[in-house]
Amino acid sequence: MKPNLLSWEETLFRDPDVFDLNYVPEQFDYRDEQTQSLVFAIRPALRGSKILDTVCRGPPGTGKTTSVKKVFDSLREATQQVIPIHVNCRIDASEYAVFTRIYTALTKRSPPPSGTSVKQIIDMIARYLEQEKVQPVVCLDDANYLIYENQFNKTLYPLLRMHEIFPSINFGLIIIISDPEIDLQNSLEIRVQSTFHPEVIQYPPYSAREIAGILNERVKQGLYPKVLGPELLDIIIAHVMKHGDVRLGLDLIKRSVLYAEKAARTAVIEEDIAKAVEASRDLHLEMLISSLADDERLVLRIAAELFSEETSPTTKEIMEALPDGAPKLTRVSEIFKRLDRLRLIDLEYSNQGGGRRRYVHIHEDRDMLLAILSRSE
């Protein structure tokens, strides 16, 4: 009898890269309007003029980064006089880090030596641009991290004003914001507001039909036929719709197929998807925690350390346990509200025992939460 087993060198993936979160697909559907708006904003650069500064807004996993990368690829093919630069502000979350990234992307050189001031790096960038006679277009991706760290205005101001000192230089700016709760206008200082008047492109969550179309296309590209049947893909789509993040679907497909490979099967079964869904809870939580500012992670960690099945700490107890240099009362109150909205904690009000108290319950598994927090520090 012929065994129906995968040998060690066989795989169910036609192209596993298709399911990586940073993969830029050749076929990019359901964002034609947004992509064309980006093209319209950038097109003046092809005529030697400044682009229209642009803000791309929408929840995570709605195609913002992919559409910018697609337009940047087209820009590289169209001209060598305009240099697109993508800065991931999750990684480069300070003024110094952003300008260092811009410098290395432009010059293809090593970062400036430690001790080099931001002003010196900006001067080095300006001299390079004047010498090479090229125009930069900078995308600050996940710029909400700069806002969390109070670095946004410090970073924007010199980019917007550089032409006043170096008239031949005009930075084009594309800002991606993935936190729908950020009021961008109120985040801007007056000195930045006076020169920053961006076009705003909205990226709404994908519909169930659109998510199905995206995941179906990735399955065709990335898997061999009959590895993942349509009825099983429907299960994955239903799970993704609970969170509205198409990246979760890509992770679930990849994990499900890996579980099938591990069991030496030639097709995914429902049990593989169930395992992938359980494992994806960690991914979703990691993505959520990675979106927090440093002071928000600090408050969450203290809350988790004080929480147990028998005892829920009060907000006052958590604030008293914060280390020296921790955020002030007003900021901590804002943090509690945000963590509650993100369903990382549950706030419960009580008038028992005299006085009104707020108790903090940890919404996720405490040990898993602390493990992810420790990895993010």
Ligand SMILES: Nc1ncnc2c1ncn2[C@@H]1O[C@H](COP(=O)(O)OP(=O)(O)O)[C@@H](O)[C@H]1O
Contents of the next structure:
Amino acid sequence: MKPNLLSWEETLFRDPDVFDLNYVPEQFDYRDEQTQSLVFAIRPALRGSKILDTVCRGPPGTGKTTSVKKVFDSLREATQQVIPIHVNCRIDASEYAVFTRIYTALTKRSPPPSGTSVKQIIDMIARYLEQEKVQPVVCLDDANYLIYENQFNKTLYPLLRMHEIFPSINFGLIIIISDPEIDLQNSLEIRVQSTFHPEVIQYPPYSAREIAGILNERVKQGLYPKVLGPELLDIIIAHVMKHGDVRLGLDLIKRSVLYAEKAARTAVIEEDIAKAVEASRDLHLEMLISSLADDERLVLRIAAELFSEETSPTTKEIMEALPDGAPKLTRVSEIFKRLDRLRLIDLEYSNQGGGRRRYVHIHEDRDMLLAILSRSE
Ligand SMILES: Nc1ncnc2c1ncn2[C@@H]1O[C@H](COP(=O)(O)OP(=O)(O)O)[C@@H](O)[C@H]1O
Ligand SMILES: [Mg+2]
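Okay, that's the form predicted on its own, but what's the structure of the form predicted in complex with the ligand?
Starting with the chain above, the whole complex follows.
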């Protein structure tokens, strides 16, 4: 009997885009309160006054970006006087990059020529705003990357001060912080603290029931009926709850269906999910590593290179192995502490053999870690 091969154009996906992490879903439940708070904060802009500066906080995958994008979409529909600008600080992780992004998003022109100073770009932005009589609302998404790179205060300060220099301009600020470890007040310089009094909106992790609701909805939209039965989705949900990140669920569904397609089946079986779980085991680590700052990745890589089954390097040995131009001692100690908190390394203190030493153990499989690190460079 001939195997039941799917022909090329046949697919189990009704709409594969639905499982993309950047997809903005039609249905967005469980975040009404947060979305209403955002609307409330932004609404003054419609009357020409300043919005309430807002900070959105919560771990990754809790709907922060999606809620802001949705509110921005409806703002665009409601008015042309207020211009929402979304800046992804993972990509634009410096003061210069953020202002360049704001400038190009507003003017739709190409970036200013290299050599243009930040101050000049800010002036160009201000002139444009005055001329066009529009109010900007900027979302600095994943602004924790600016904090890691020591660019946060530098970026915030001119945005907060703009109104004093150009009285007709009210920059509205929405700041998303996706690293629960960050103590925001502590990250602010005094000069920023005195002008920045944001509303804070919390995004708690989703419960199992909410994750199930979100994934169920996506399955209905993205897959043909009966491709992924409810008992199988339950297996995926149980797995997702171990990490609590809905993005893992989207990834697992997509992978399982691809495996079923590859095997020319018309429905997912348990084995596909097991394979998907295996393949996405690195995903969590990969996301964690891609969330690190460059210097943190460097320290982690050197630590992993020096680490073996037999010996663990000391922090001193790692410091000495860092290349020229690497971060200074105080920053490196901070990095060790952060990597330890993220459970990427374990720091072990020892007083043996005189003198206090700190040993660095690699928490994850060393080779896998190095492979992911080299991919993310
Ligand atoms: N309440 C929800 N309903 C539907 N999809 C959601 C919901 N919350 C998050 N998602 C989906 O989960 C993924 C992560 O959401 P995102 O807004 O990027 O989270 P965050 O910015 O907090 O990391 C996205 O693909 C998004 O579409
Ligand atoms: Mg986000």
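Residue numbers count along the first chain shown, from 1. Here the rigid core means the biggest group of C-alpha atoms that line up within 1.5 Å when the two forms are laid on top of each other. Nothing here was measured: the structure is a model prediction, and the numbers come from that model.
Taking 2 Å as the criterion, T315 counts as shifted between the two forms: its C-alpha moves by at least this amount when the rigid core is aligned. Relative to the superposed core, R331 shifts its CA atom by 2 Å or more between the two forms.
Summarising the core-aligned comparison between the two forms, the C-alpha atom of H361 is found to shift 2.4 Å.
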